Amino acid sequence: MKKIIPLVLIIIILSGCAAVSGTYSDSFFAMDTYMTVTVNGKNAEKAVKDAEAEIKKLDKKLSAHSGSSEIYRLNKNGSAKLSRESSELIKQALKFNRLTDGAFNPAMLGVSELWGFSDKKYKVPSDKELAEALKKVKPEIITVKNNTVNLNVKGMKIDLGGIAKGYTSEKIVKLLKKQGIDSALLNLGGNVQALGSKPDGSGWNIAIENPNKKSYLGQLAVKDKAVVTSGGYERYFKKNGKIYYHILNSKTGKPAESGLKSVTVISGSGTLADALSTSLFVMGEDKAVKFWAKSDMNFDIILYTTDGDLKISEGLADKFKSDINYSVIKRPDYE
């Protein structure tokens, strides 16, 4: 799991929520980041506490860095019988690896450790070191059967941090629905998932931070959607005047230099939004747009380039507001 506050902080605007009867909100630390769960309705406090307990339960299973977690045990032994949640999430991670032609890769932990992104002892590895580490990056040969996972390459390590919070937000939405909750907002360290709308029926207003730290890229109104942003600038180090971002290209083992500064994915699925935000960042603008245009998955995108261009997909045209000039990407132009 990522050991920092998220890649790109998405600010939750809760105006009009705090005064509503039956609203309860609480913040806590889990999955190596700060989280806030806000619930509207009867038994809101119990629902929030139950959500917190479930999140921490999943964290204990899914962390790649906690010595007592299932994923840590899998990485150590190369094979392990896991819980249904862990094996299910690994299957999802492998699916997105295939769908994105490797842009999403859950087997990059060993390479990330070479750069020092896991323990913050940063260094620039040699090409020889990277080549050796990349021999162990083979997610396509990982097998999952009856909740038993085999990595099948000695020394390969997986990290589900690029998808775990999105998966967790979906699990929590299902938990809340079972309790009769139809209005809630989850901010799992910047991975935002809305259940329904605000109590007054309007959409939840999510402000997307500008990577340049100047105001926001814009504001988005959503209902029943996840909003996840990825960008390298929230976690990086500088060496000899060069900046090295933590999002790695699995083909080179080096930080992705894709021409994008941030990618936001909006979808009903938190798992999809989490996985694709990283994947599209690695792909770069052209491939990301073509992937969106040709995909049969239901999601929208917001792209911000290193040149300062802001682009949104056509499905957001009536939901997105910004003081920055932006263009709308239309599917027919890329199909």
Partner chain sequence: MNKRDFVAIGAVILLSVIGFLTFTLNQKGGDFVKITVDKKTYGTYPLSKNDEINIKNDSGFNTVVIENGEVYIKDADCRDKYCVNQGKIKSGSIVCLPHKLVVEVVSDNDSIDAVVK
Contents of the next structure:
Amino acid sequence: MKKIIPLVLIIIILSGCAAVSGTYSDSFFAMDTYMTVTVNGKNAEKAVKDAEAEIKKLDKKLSAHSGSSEIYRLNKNGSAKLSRESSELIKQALKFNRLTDGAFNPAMLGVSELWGFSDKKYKVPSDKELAEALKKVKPEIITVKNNTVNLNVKGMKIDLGGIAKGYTSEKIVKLLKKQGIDSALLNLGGNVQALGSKPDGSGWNIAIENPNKKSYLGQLAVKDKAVVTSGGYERYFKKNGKIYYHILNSKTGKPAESGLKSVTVISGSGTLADALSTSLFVMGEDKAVKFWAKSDMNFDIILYTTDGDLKISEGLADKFKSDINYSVIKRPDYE
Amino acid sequence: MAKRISKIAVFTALALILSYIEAVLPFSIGIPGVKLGLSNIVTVTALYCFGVKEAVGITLIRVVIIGILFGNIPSLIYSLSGAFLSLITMIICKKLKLSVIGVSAIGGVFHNIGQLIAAAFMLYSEALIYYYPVLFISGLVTGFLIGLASTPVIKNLHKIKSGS
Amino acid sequence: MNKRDFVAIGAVILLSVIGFLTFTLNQKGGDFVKITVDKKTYGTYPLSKNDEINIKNDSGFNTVVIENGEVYIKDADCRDKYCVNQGKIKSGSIVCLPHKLVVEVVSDNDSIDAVVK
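Okay, that was the form predicted alone. Show me the form predicted in complex with its partner chain next.
To see the whole picture, the full complex is given below, headed by that same chain.
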């Protein structure tokens, strides 16, 4: 009997060692938000640590607010030679600016600063101030050559905040794939990107926050997709009884009041989902639906209007669950 | 003494084989967590033919070995709490002079209750309680079947005992 | 099987039904509030029970209040008071970046892996 005990112990210890494969999850603060990275598979812990390091590295390069970032340097000097990642992302941002006819605008930092959205000292600027600031918003004339970016307008300032998290999640997914990981979930402060499916083969369940924060708009199971929501409700201030949301319309320089409360974009590309969610929010329902219907890019949308209507695009019809009544937008209706 | 140990060993081996059979050929009816628990035949039989100590020993060895071979630490904890709550209630029921089938049926129910309690503690989840009716009925039915199967075994073993 | 068996099994069934009903009828939502400070879990509190939790760390303080099934940050000494302005929530999370504090509503009767916002 006494001989059995060490044997049993050895078996227990050995079986413990065999279990290197598993789930590892870690949360940390980066890009002004709270992030959680979950990885399933072999060497999950190392993969999560690598992802965290990469995110923090990108944060240092891409933040418009940190004095040591490349973007800060570019904004200060008007032109700069940047790393491959930064110039690549600027190119992408300018592409979405063109595609969305200006609804996505990475050159609005100067205007946003007038409202105090950068330093959180909120104020309502005068129309004259806004008009002055808008004169310097000309993303179409920014040039990018061999990683050298030239803003070409004195005082124009770019902010990649509307696309950086999506770009980062897309980049991390590529990094994880390279390490042989086929199941992971990145939650970069509410920008979510899934790699593969859960270990049991089912999709990742992603809930979409209701702007009233009392429930969810609904949930959907996704595999290999990024899900990004834009809505003013995440950052705003009140002055004299009026609420000012942080997503600005680049035509007026004022908070976009387009009749939408939130827009969610689901796509294989995190960059696309991030950029388009902001763009469609600025466009408003009609333009957003037309943009979706006519686009040859592969993505789906969920729109929630200020009137409380919930609409999803047809590609989500069999994946979306909600307690709220919703309607399905079909592409042929808009062709 | 040696005879007792060899009896326990044979019974443990039998229990392991039955657990193994069940692990390889699960009698699944599509509800997770519901299984026949064939090795309980051995536990019930040991309780009647040997006694409490032997039944406890056989169960402990069986659960730990099966846990190591086929499961992980959580599944070992589930099995341990299920097996022992079931065993304790069976000992009480036997003292109350219930039949083998009655003892086994109630043992089956408490086996599942024990597992549920362990799961609730480990997952901090009260929602598991909604699973209770399914586990209760399945425990009763499988316990009944195990009792049915154990009755002739116990009778014949007693015959052998008195015969030898 | 004898009479004792039926009595015993009947008693077990009866007790089970009573126990199950009392438990499920008294159950008020399985939601919890999980508070994390600098990646470490500070505590978990039922959303159904009113409570006030004062959290102090090196960077400052936050007062988390659970009230009528909702949770909010009543007061904090951070610069932007962004956490206080996020208001009352029943789902999702409130984050106070300067204090590395996360207040999360964790629901155990669904299986949501992430919330987009």
